[in-house]
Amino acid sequence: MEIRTRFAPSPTGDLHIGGARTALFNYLFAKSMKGKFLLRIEDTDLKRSKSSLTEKIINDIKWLNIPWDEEIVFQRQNRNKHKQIIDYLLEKGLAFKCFAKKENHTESNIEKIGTREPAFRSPWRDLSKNTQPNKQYVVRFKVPSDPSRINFTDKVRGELSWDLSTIEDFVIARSDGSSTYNLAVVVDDHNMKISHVIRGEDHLTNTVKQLLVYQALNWVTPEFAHIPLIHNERGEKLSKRDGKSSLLDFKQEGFLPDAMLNYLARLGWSYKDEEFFNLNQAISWFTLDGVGKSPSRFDIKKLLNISKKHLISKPADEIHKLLLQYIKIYKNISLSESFSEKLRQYLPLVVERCTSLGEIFEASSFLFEADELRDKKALALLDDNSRKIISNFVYAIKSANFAWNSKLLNEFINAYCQESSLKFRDIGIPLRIALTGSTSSPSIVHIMEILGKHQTLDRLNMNVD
């Protein structure tokens, strides 16, 4: 049997971290078994689905370097197939037209103190077709009363048994005739020959409903694996309220796809004590046996640690290229060749201090920041004494004659400090503020070398007037 998995997002919002991990697990499992990974866009909800979000989701998956096999399937294009199956279930008495008003029942289990009421059973489920009124209806699946339970094996959670009295007669076609999620998913997975459905444990109730549809159609069911949810630091389900919850958030922060992929793989899955690895290693190690049953905790500190390792493991030229792309896409800045070269020289000084491209950008922004903005920052930090120190230093260095490099600049500043009864930091901190607009940066003599004599003196002069 060919292993075929799929990732099937709905284009109703940005790709959530949990969705990105689901896509990754499906990909890793398929490739570890020499199978195929497919992509399906579940866009039957025309009111909420947006083509712009579809494009963003596809781009996010590409960004993570998760390639799919075969063409993308768009669920809305399968509406005729869905309708054929709905009509078949109606004809066989396995589904029925329901005219009950929505407000007269609940679609989910009703929990009371210490008790659970049986789920909704429509009064229309066993009535003759001759008694049906001529008004709007939905189509519901007729949940069987015998057997009273459904049993299945989950590849992560083991043997599971479900009381069918807790499953309502669920809607499989809306009043406009369009299929709902639980019907469309079964039909599409069957047609796509999906062998394994790997998704979050919040889909367990959906799985029970879908298994009932599979049984009613006498179709072979795929294997199911429900992975634990991702929680925040408080032990709650990770959501937009936590700030960063979508993949886009981390792309905008400048995290590398390698780092995100590495970290997402470790959220709920493990292989021995391995923490730092690449995609090929993850494929060779991945098994569903390595997926845990407990919720995984999103730990930003661990992500930063992994991100830093991936960042410093890359060659300087690759980091430079990635940084230029990041600045152009997410900061809307196209750097000139001269600024790009300054950035290349600056990277070795700062890369090991940073955990993302975004942090490198912030640390190096003084190189190409507008003079007015940078000087405004500097003037807010420089007092009269600091400006006097800079003024005297500028006068001295203008009179000096030496090659403008970090080694000789360091020697000059040390000699100047000795002659002026200053410590290096007495001149170093004001210089750093005047040149970068910040109190922290790598070695000031390296910054002066990168800026060059002309630009260094121009910046210093602007902050002593």
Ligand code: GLU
Given for the second form:
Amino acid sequence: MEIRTRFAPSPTGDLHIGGARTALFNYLFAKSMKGKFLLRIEDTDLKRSKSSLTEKIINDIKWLNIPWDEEIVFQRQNRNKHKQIIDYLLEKGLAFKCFAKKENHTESNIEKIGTREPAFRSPWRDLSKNTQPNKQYVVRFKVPSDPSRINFTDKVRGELSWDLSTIEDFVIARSDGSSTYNLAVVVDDHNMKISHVIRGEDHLTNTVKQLLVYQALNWVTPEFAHIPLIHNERGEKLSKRDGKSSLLDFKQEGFLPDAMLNYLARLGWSYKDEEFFNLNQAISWFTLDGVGKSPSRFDIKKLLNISKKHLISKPADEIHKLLLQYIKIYKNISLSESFSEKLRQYLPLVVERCTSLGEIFEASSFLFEADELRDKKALALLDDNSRKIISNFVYAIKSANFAWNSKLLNEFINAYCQESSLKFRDIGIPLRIALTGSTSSPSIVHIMEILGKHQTLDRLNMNVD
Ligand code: GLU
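And the form predicted in complex with this ligand, for comparison with the form predicted on its own?
Complete assembly follows, chain above in first position.
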């Protein structure tokens, strides 16, 4: 049997970190078994689904470098197939038209999972067709009473048994005739020959409902694997309130896809003590047995750590290319040849201190940002004494004649300090502020070398009266 998994996002918002992890686990599992990973956009909720969000989700998955097989399936296009199955279930008496008013049994008060209270049973489930009024209705699935439980083996959680009296007669078609999620998913998974459904544990009750539909239709059920949710540092479900919770947030901060993949894979899955790895390694190691049963905690420090390792493992030229792309897309800056070259020279000095492209940008933007901006920052940090020091230094170095490189600059500054009875930092700090607008940066003589004599003097002159 071919292993076929799918990722089935609803395009109603940005791709959540949890969704990205679900996509990754489905991909890793399929590829570890030499199977296929498919993508299905669940866009049947016409009010909430937006094509711009579909595009964003697809871009996010592309960005993560997890390629899907076959054509993307748009659930909306399968509406007729869903309808046929709804009609079939109605015809066989496995589903029924329900005319009961919605306000009498909203979803929240009918489904009291975990409370032992029996769930909603519609008064219409056993009434004969002749008694049906000519009014709006929804179609509900007739949850069987015998057997009273459903048992199944979850690939992560093991043997599970569910009391069916806690599952309400759930809606499978809305009053406009459109299929709900629980029906559409079964029909599509069946037609797409999905062998394994891997998704978040918040779908467990949906799985019970879907299993009932599979049984009613006499279809082979796929294997199910429910992965534990991702929690924030306070042990609550990770949400928008936690600041960064969508993949886009991390893209914008300049995390590399390799680092995100590595970190997401470790959120709930492990292989021996491996912490730092690439996608191919993860494919070769992935098993559903390696997925833990308890919630995983989103630990930003761990992400930063992994991210840093991925950054420094990349060749300098690649970082340079990625950084230029990042600056263009997220900072809207296209660098000229000469600034791009300065950035290239500067990168080796700064990469080791940074955890993301965003941090590298912050640390290097002084090279190319507008003079006024840097000047403003410097102005706030330099006092009169520092200005005087800079002024004297400019006077001395202007007329000095030596090759403008870090080694000779270092020698020059040391000699100058000795003559003027200054310590290196007495001159180093004001220089750093005047040249970069900041008090922290890599070695000042390297920065002077990269800026070149002309720009160094220009920048210093701007900071003296
Ligand atoms: N569209 C559903 C969601 O985004 C898919 C769940 C599933 O994998 O079946 O939660």
